[in-house]
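One chain comes next, on its own, written as structure tokens: the form predicted alone.
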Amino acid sequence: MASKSFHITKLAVSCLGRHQQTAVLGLRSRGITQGLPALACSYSTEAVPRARQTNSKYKVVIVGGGSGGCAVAAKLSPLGKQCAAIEPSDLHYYQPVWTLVGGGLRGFQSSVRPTREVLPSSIDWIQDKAVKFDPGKNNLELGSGDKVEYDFLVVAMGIQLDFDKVDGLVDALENDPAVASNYSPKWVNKTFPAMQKFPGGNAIFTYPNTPIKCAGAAQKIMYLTEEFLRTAGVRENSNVIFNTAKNVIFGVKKYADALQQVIQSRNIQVNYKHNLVSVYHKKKTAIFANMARDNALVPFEYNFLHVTPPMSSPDVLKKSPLVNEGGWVDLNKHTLQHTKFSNVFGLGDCTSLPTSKTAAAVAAQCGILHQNLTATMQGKKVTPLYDGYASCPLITSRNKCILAEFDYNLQPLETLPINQGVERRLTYGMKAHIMPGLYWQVMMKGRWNGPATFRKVLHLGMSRSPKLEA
């Protein structure tokens, strides 16, 4: 369906709470409005804002309230005014819904709730955001000015999207129905309108030269719009063309298989090594620079265009002493500790565990972490557990999907006792109205860990479990 624009009165508004105002208004002022009447009146009073204190202390603090601060955030409610959390947004995103946001299956309002209906009341929420950091001294500076001291702090400020590193592109999805990205809350609803309009030619999907979230996301758009246009009756006169930066189509080779077939079964055509670096919409023109050819450049007209932007660890984080080399948070990545603050845990995508920056992953994470931080907070010992589990429901159509999971090595770690490395109805449906489910109502509650219980009992103890040191 396609996405809708209204006007919020004054009642529907006027009926929420003043920080739910706010969540409603902060749509309406980044452009989102399809789906709001959904949240209006919605949603109960449960966490607040922290009134602004000079310098306060806590045993722990949580930097980040995205889908890894929020679960941490729960499990550790009992420490109550012990534990804040700092995170400015007033919006509360699940990301993983916005490939069928943008195929036009979902609504946007399905992937959003106010930040203070999702992190626990017990807690300080502290609505700022994070502006320096000192591992040494055991604090941080937020943007008022403010110093948050803490014992143990949990970082979770999850990954920065760089849409600007890529010269034009910014104008081009400000000005260009025809440029989109599912990656952002102000692009995603820019998509599906897009693939209505496609009038044939070139349409074309990105991928960069950097890590980023949900990697499978690139091209699960890319097969919902194939689709589409083979319904709309203009499959015939288009190229659906997948320019990506890696030199595989997937780093697990078993779903890489599953997913070459698809391609050729549906004469998509594949550019590896190919980084997006400009676009010009007036001209309707893409650079790309060929990386196997000494990154020479290479233009591709479009008709449509969707964007996966380069992506980073937070600027704030890559200035702290808290990271790698490569900017990201430095843990053992068994045991989700710092590699030099033992009293700092972190988990996510601002991370540098080696391993997919998915949803699934975080829920694998957050347990994991909360029971080393609780042992360090005790004065024990932390225990290698974290075997890099993730997952990625690759979507092929809009009623099929191949449920990629995996650990560390890139070798599968499939939780149900069947070949997952095929498309099926079952997974898609897991994908679509299992797992947003399961997010909101239990990972966000503190009460998901990931399905490892759940993958010993279907293959009956049975279920491969990699050896891990610390």
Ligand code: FAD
Second form
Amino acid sequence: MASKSFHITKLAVSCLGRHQQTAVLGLRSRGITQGLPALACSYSTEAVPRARQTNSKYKVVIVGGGSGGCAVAAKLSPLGKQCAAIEPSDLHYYQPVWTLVGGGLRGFQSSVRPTREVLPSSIDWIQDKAVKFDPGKNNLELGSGDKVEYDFLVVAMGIQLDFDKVDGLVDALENDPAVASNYSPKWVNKTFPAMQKFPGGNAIFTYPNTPIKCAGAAQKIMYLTEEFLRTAGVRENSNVIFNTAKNVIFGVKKYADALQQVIQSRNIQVNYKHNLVSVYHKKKTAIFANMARDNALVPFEYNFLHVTPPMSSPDVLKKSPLVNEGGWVDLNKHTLQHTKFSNVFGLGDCTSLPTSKTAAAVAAQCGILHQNLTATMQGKKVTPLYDGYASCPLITSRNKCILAEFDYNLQPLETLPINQGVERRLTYGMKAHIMPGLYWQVMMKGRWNGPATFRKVLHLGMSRSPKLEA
Ligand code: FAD
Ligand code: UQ1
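Having seen the form predicted alone, please provide the structure of the form predicted together with the ligand.
Then the entire complex follows, led off by the chain already shown.
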């Protein structure tokens, strides 16, 4: 029986594309096969090739092979074996598609590719974790205990998901089919089945009391769910509730105003200053601290609970000399150079850059980082270039989107010569059909620095250029 299942599985896997095959194989080893074809789950992981290896001294070391690490690695690929990327995972995720996966609009496989295919083959991939940084001595320690020395360091380690900071949450995610989270590859495949099985009652969406990546994603899934419940005929028996620790729906007023209209027209209940602190899944109850009332505890019964977990800087960074008091890699916000160690640069979710933590921001950062890193390597001065550009495609239905784009001053910085604060099919099309290709084919090849050039062209050179103070 086992060998028959193995054989059928092999056939099923062989029908998938090359990227999907390796992804399915790797996923099994992480127990993240929910929502994938059941047959594909009984395949061995032996076929996943191991990483390329390693010297102990490099000109440039990049820590993290996610969106930022891979984009910078591609730009530095001419350095060849003088450059190494440290990344433990053999899978690379395009996380922005997880909103669509949770909404039942895409398969999980579309978000995954093998790291070895995304990192440039010319550089060394050290498949390990960085466990200790000693920037005073220009070295770091790997999980293996080995030390790696560098002349220049790029930190791109992303943000840590702290599911365990909410009492009972991991238990609920593991055991209650009605509790899900688009934020993790482990739990994103639970979202759509939970939506489909929703019997009516309370559908609750949370936003934590910490910085998070893609702040919009906490509510995008709510709009998709609300629409789904209407189509499924259960909306009349249900309350759609957004319990957010924030006191605004979105940080940029223009888009917050537009989202308020969506919320009102769709009869969604928003409770501000409500922070999820525990989940008792056996009682189908989520407890929130009301931050406006001395953290008084407020219980909510749920029939569907989508959790955006608390997040923080990776623990390894928190205890390193690289970070500010909040635990984030301490960078000059316009040059992306470290404030204390001039041979260290950083980008993305693990940094102190006071903008929205998104892949769109990472795209804008990676070109500037490359330019300033190269200047530093040549003994030249860095230039203040980053204006804080970030973007968040706020999906409000299965074919509409408000495309937020803004800078450090939370002022809109829109690419298209039309009002992006309006729900549009065009911007949904960009998010769902253009961004994935832009990510895999252009950004991951080191050729996408964000849409600033398009913005200038489309606005006939009349677009706003934020003034950068050094
Ligand atoms: P990541 O891409 O997370 O990469 C960090 C890497 O560091 C990982 O590969 C990790 O394995 C590695 N790492 C961690 N610790 C160590 C260590 N000790 N040693 C070595 N390596 C380590 N962005 C958008 O622009 N648009 C969107 O629509 C959008 N939607 C999103 C929806 C969801 C549900 C989610 C979860 C995210 C979304 N994002 C979106 C955000 C976007 O995915 C992130 O902002 C982006 O991936 C950040 O890139 P990064 O390189 O900083 O971190
Ligand atoms: C973007 O550059 C980007 O990185 C590839 C995203 O991540 C997936 C985005 O979601 C968005 C919106 C942008 C911005 C690009 C344009 C053309 C507005």
